[in-house]
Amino acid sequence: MLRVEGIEAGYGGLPVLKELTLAIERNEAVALIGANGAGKSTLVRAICGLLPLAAGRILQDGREIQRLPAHERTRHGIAVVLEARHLFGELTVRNNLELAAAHGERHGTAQRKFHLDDVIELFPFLRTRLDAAVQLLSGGEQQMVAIARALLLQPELLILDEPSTGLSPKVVREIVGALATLRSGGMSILLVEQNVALAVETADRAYVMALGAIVRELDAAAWKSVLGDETLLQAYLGS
């Protein structure tokens, strides 16, 4: 589905990503883990078109997309929930979702269409908060709105950048449950996460990132036992 080949990118001439390669197949969830400063969010920004590449290619189903602007990549089925969420705080939850739904109706590429009822079923709290201003919601509620909004763009690949950061354990459990539901429906997911236990529960396999590069690729067997790999956790995650 998505392949990143030897990409390099950075800020103001300062390189961050270094000949980085990874792949996400259709209908699988892949985790990207690493300590703060590893370059995980920079990679997300490069994939979704918010950061230009200095070298390398990004391919979706064999088509090069690295030159497409960010809004065009959503039309090609890539939706991202950034760590900062970037919701319209002064608008209601309904308004935020309707804006995404309108875009998704025009440009969505997924075979299965998400509708407002689908995201409400996924996050039931939305039913009573649709007419509340987003800025009045808790951080956890805003995160769920951000995920719901991304789904209404009708993605084939959902990218989540540190979705559990700063959230209560209860909200994290709700998000994990929602991701499990999406996985059972065949959604492809790239989960960028420092919480390794959460990532193990959600993803099929993983890449470990450090200093702007992929330093380990963990297949399904190695990934499921990663919490017992103290050498890896200490070396790359500081756990």
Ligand SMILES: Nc1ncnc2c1ncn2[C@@H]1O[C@H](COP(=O)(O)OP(=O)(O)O)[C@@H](O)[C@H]1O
Second form
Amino acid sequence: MLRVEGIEAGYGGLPVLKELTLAIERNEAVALIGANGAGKSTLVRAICGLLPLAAGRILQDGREIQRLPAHERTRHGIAVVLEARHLFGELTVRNNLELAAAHGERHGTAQRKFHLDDVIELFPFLRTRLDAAVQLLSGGEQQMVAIARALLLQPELLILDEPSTGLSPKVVREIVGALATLRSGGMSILLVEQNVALAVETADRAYVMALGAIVRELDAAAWKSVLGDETLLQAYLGS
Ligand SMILES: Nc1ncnc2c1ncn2[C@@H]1O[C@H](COP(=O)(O)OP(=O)(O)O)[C@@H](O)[C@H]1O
Ligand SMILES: [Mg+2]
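Hand over the structure of the form predicted in complex with this ligand; the form predicted alone is what we had up.
Below: every chain and molecule of the assembly, starting with the one above.
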């Protein structure tokens, strides 16, 4: 469904992504792993339209989307949970979710799968916190609001940039559980994650990134046994 073809992008004069190519098929969960500074977040920004390309193409279901502004890409079924979340802290949880839902409703094509009730079912704590200002929630709760908000954009592909970083083990379990539920509901997922053990639980296969390029592609079999592959973990993740 998503094809990234030979893209190049960076910041000012600094090139980061170098002829990077990857693909995510429908109903697939794919992990993107790599050390700090490898360019994972830069790739996420390029895919969702927050960073212009210097070269290459991004295709969603065969249509070029690399020239569309970020908000238009959600219409093509791509929603992203950025590292910094970018929630409206002074607004309530409900307001944050409703803003996304309103945008999601304007999609011509999507079948509007997610309603407020659905994201509450996925993250039950939301029910009692709907009228709280987002800035009063814990980091873990904010992350779940950010994921819920992304779902209300009615994506076919959900991109998450290091969703577990800095969160308690309990919240991480909740998020992993929610991703599993989404997977079984047919959601395609691109999971950027430094915690390989966690990514293995969610993703079917993986790409390894280093210095702005994809340096390894792990098929389902290689990915399943990645935790035993000391050489790979050492070489690309320094762990
Ligand atoms: N806003 C920015 N301006 C300039 N350089 C940046 C910016 N964001 C990231 N970089 C640089 O781009 C490279 C890739 O960073 P990033 O995509 O954040 O990596 P990762 O997410 O894999 O840790 C790093 O060298 C980083 O210093
Ligand atoms: Mg990053």
